[in-house]
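Next comes just one chain, in structure tokens: the form predicted alone.
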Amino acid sequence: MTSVEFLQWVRGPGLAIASIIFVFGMTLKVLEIFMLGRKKNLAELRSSGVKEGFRTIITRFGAVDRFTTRRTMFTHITGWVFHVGLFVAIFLLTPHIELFKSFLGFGWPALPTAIVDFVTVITLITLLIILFHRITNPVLRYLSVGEDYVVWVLTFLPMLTGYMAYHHLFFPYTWLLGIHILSVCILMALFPFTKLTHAVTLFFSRWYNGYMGGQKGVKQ
């Protein structure tokens, strides 16, 4: 298979059997969640909940309390170094917006590219830090699992991959360009049935938690 046949099929077939079973895994994921059986709540309502369920959504990004000690103070500033530059690469890069324009039919503005060169360098050094923090640290190292490596696999080649493809580096273009959109096909398939779901359903959790609470009269 030449580099372009495999380009061709990549982001063909791959990326579109990628696509339905993200979509079929994630419709799944989310059902599961609202059939789950819960208990009535048989106590008098404060309030609807709903307003404190959106709420929660938002305030729990910024949660750090007195509580938060150095250590977890680091994860806490690491996690959100590389969710911001995540975000930052996948949907404010031009060559991203334009791929979604073509699948929604509408796009939305860019950041300079030196910028988002800038985030994804910062999140890659971001990504082997918390790697080396988890094998160093014994607690980490004790709660991990497998799954947990191949997460950060999953989330660590495709933004490698895709700045070394977009500043052609130590190998021919077409094979870096079909092997960043191989990493995204295969982080896609499996997204929904790793770890990674969360940051679908953390919306759903805090929103319930939040519905819940409000539901109690306990301050969000």
Contents of the next structure:
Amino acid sequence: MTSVEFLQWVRGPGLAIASIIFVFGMTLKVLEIFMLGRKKNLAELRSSGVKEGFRTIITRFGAVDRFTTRRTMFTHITGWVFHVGLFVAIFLLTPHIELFKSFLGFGWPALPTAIVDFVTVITLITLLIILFHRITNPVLRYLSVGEDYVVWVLTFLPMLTGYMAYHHLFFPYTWLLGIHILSVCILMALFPFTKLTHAVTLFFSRWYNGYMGGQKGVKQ
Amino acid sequence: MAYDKTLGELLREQGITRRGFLKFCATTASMMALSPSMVPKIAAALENAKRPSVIWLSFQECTGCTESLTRSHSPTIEKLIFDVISLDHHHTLMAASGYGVDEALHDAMKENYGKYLLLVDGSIPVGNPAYSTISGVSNLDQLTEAAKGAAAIVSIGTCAAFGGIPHANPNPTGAVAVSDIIKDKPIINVSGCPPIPVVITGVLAQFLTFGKLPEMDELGRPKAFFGQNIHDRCYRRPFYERGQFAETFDDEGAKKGWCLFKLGCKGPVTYNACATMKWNEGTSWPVESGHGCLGCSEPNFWDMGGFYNSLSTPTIDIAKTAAAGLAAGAAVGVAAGALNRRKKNKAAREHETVTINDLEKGAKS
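Moving on from the form predicted alone, kindly provide the form predicted together with the partner chain as a structure.
The next block holds the full complex; its first chain is the one shown before.
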């Protein structure tokens, strides 16, 4: 297989297979969660809880309390840095916006490539620090399962290959672009069946937390 | 045919000065990224090179490669070099027609058996040989026969090198490249639709100078000309970095000469010398004239998802495939959800209530 044939495969059939698995898996997962339902609340409601639900989606972006924040400062900072980095790299790079535009029908302004490149380096370093922390911290290491490492690799590879492709490192660009798209295809295919689903389910579960909390208590 | 005269003698006969000849040698050396110390070596080799027999065969092609070679050079030294190569057979350029042409071909093949250079443009239909025949002989038979006595084969143009346009999906003639058929001869691919003329002459000069094929990339193309990426050498690259793109062919960005990535430029995955050597005697090249690179020197360039769709977009209808995934996911999800509910309800139904009396009974016994 030549580099061109490989690129053609990942841009065509490969991406088609990955996106079918991704959409299929995510729909299945979300429907299953919702169809489990919840027990009927027999108590008198303080409020409908809808407003509190939305508020919690926002408030949980911050820390719960000062003590916890201080104790988990490392996780907070590194977590924020690499999540924002992922957001910038995925959604604010021109070629990626072109991709979204091709099936959404609309685009949005991009950041200059040099800035995205810088953010990518920061994200890659942060991800490496996070992995190092996971391995060296005894508690975290004890709590970690194989999937945690798989998910790390799945996230790290598209960033690394994207960086390599942009800088034409080691291989011809055609190969690198193909490998980059393949790494994203693998990420998409495994996304619905790993912890990565939190990118979607996080909003539902936060809303539910706020919603239930909002219903409890006594009306003033 | 004067096969015995050297290239140097022939050039002098044509009125080429020593200075002009050395200038050509220096240009060739710099094109092939060789050190200046190689110039005398090239000159000496070319000077003493015997006029090699060149046979040019045309198969499923549009004559664009020949047009490129002949039109783009009003008498330059490259053209004269090409003239002094004994081009013994070339359908388009030959004055002869009919049986004389076939005779010339067979004579040249016989006389220079094992020594001639075979140049091929156009792809070869193997689906049904009748799609392209010359004097009743299929392209496949003609190529196999001519290849037997060739010292080396040069595939001129993307059709001969990779199948090109005839090979494009759905490839009705079953078109293939020369390298798909001939496996036992050295083949060099000079791809492009058409290739840059100086690249053709440069490769020939290098073959004459060193008597062997140049260093090639994974696709069999000479690295000296195809080792550089269009995107890397593009003068519009700074606009790509800054995120300044032409959105249409006549907007402000296009007028200001911004990057053509969004308009489908395939420069990032194309390896060719256009950005450095340019066309029409160095006048301009596609990107300079405001049109994105089509990637014509790459295999399957016709099937890379549309000339005007940017490189990062998929070649398939992703909304359609996603809709299929959504429908399947919804169906299976609802079924799985229903099964889960049934299981839950069944468990609730079968749940036996334990009373305080049961527990007391259990404790006593």
